[in-house]
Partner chain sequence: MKDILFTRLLLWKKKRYSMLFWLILPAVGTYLFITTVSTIQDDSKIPIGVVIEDDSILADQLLKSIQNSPLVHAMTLSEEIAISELEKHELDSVFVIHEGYEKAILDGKRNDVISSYRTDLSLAYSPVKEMIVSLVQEESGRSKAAHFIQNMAAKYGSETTWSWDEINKKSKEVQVDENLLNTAFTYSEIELVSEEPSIFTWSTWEIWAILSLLSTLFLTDWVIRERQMSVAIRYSFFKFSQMNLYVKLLLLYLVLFLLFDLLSIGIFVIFMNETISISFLFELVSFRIMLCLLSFSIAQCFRKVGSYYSFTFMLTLILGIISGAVIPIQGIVPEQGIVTLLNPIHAFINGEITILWNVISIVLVILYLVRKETTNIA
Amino acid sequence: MLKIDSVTKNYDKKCVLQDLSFTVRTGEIIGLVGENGAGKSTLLRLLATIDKPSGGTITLHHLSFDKDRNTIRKSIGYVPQDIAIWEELTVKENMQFFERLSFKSKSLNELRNLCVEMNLHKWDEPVKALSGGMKRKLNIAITLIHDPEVLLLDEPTVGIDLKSKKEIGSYLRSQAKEKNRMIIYTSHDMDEIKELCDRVINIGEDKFYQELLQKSGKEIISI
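With the form predicted on its own in mind, please provide coordinates for the chain only.
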């Protein structure tokens, strides 16, 4: 279980997050919604161990994000909104490059299977020749090389075609249910949130997204 307990984040004198508390269970996909500037990306950066909270605690099972930071990083996969891959390299070369930086070793066949599972078959194509949807899939595949238990995705389907969105959503559902990953997913697409997520966290004071989701039958928590 991932537990966020009374977490606060300040930048100088500005409070971006205040007293956030919720849990994520194994095999669960949590949707994170809220207006721009509500702190969704900030929260993901805290959970990705890129930033540290100003107050409160975060734990993964029995491990503290404060005391066991280096160990926890091996269990975290983070996909930022900006695509972070090498455009001049092929899909294969990107996967090999990031595998060398990974916490786990993977064979070439295992790396290719990660891509194939997401319907990314253009193994020898340079990334610059890929569609936006294919690039997003590669970004996710790279993040999964070290088999993270927690997967954090910040707008992973923004600006891509509907087919790629559906394929990514289907793949993430299988990762949660079959691999028991905990997934936190931000999106402004409420149809995507309703279809993909088990529960929804509404972050910030604006209740617009919460009201949109009221009839979806999803459990919605405002924090």
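Residue numbers count along the first chain shown, from 1. Because the structure is predicted, anything quoted here is derived from the model rather than measured. Between two forms, the rigid core is the largest collection of C-alphas that superpose within 1.5 Å. What changes on going to the form predicted in complex with the partner chain:
Core-superposed comparison between the two forms: the Cα of K74 travels less than 2 Å. Once you line up the core between the two forms, the Cα of L144 stays within less than 2 Å of where it was. Core-superposed comparison between the two forms: the Cα of S131 travels 2 Å or more.
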Second form
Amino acid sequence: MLKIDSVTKNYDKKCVLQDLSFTVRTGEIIGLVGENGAGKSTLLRLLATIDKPSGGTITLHHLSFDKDRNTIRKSIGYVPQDIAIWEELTVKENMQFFERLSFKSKSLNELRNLCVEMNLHKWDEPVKALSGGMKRKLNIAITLIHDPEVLLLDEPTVGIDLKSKKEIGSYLRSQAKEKNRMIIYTSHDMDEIKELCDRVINIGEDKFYQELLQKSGKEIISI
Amino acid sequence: MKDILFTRLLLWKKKRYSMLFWLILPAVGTYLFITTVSTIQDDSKIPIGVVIEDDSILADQLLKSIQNSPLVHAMTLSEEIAISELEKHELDSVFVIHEGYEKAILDGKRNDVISSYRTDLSLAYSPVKEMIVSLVQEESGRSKAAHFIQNMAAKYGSETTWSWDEINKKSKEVQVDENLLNTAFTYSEIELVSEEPSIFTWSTWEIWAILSLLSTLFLTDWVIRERQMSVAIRYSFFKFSQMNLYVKLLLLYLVLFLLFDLLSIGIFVIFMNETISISFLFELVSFRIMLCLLSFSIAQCFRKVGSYYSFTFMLTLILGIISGAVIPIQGIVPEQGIVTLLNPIHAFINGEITILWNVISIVLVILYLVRKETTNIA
Ligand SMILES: Nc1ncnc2c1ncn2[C@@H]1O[C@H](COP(=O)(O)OP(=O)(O)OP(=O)(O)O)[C@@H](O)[C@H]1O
Ligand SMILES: [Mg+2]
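What I would like now is the form predicted in complex with the partner chain, since the data block earlier showed the form predicted on its own; can you produce it?
And the full complex, kicking off with our chain again.
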């Protein structure tokens, strides 16, 4: 269980997140919605341990994000909003590079299957020759190498075609339901959010998304 | 370490040409620089022809003295060829060491032992002639003294006898000693590094040190590049801690550089007649470790590669100048003092093991890595 308790985040004097509390259970998919600059990426960075909250605590199965950071990192898969891959390497080389340094080792075959599951069928192509959507798929595949228990995805499906989006969506769903993973992700695509998420968290003052989603009957937590 | 090597090889493969360029730059650059400079220096010497008719030790010694002179570039030729070259103005003048030269010198006769050819265009004839005459005088004076001593020894029945060669050698030693004394007196604060003050001498390893500094700094740009890239965020999710990762990367780069240092040694030994001692190897390795660590620490201070490159060039230029490696200005910068202390390549250039700057660099790297490990945030 991932527990976020009264978390606050300030940049200098500016308050981005204020007194945020919620819990995520295993097997759950949480959607984060909110206008640009609401603080979605900021929250994901805190949950990914690569930034520290200004106040409040975060725990994963009672492990403290503050004290057990290195242990917690092994369970975290973070797909950053900016694509984080080696442009000059091929798809295969990218997968190999990150597998070698990853917490878990995988065979070349397993790596390739991971890409196929992301609907990425290029393998020996250099990344700079890939389309934007394909790069996003690789960006997700790399994060999945060490089978993280908590998956944090920051706008993972931007620019991905509808068919692949659905396939990635059902893959993530199976990960959550069959392997008991927690998935938290942000998106501006409300259809996707409606289809995929168990619960939605609305970040920021603006209640636009909340009203939009309420009609679909989703449970919405507004903070 | 295997994993680090594997992943680095993936990245190195993609930029192999630029990496190779920087890695071989110190060896190849030094070789090209030194050979070019010595060719230019040879070209600026006055070409003269020397015809040797006398097959003797003394004639041979005179020829060597002429060839060692910074003023001329002397070629031994037959009289016929020498004259035809002279007519084509390929040679400034021609000097013939006549048969019986040694005998004449030993007998103390100095007239008509050498004759010369020249043309209207033999502009440098006078100074060259003066130089050769003085060399002959030197030789004949020395041999006269030697004969005098030998005769005296024979006459008064001394127990020890000296051969002519021994006396000759001793006299040269005395001459060298006196020269040094004179110089030390004239320029009491300047260390004499060259016996030919009018002509610059570049030391192979000094040039190499400067080029190595430049290439090491340039090849350490990955520190800045990778920190700026979006992949940097993934470094937090590696099985190695950041400290562990960077220590291994530093070691890997050190090994890579040392391999290419071996190449430099090979090139200099084979093509440039440099000799390498065991103590030199220690100096080289300590210098190389310092370069790697210092470059790493410097790269940590920059956010943009552009400004890092500019700084790199400036630093290399400044250190090159104050070390006297690029422009030989030994004597302008005082040998001791704050400037030498602040110069990280000073120890190596002066044939010492780099200690001070290794300590400084290690402290800087440890400070950086510990800070990175404690904040532990991308
Ligand atoms: N490193 C930082 N320093 C200062 N302010 C920051 C920093 N990172 C983010 N912010 C600010 O925090 C606020 C939230 O940014 P964040 O990136 O979390 O928004 P977001 O909800 O992800 O927006 P988007 O939908 O555009 O991705 C913004 O106003 C931004 O300017
Ligand atoms: Mg964002």
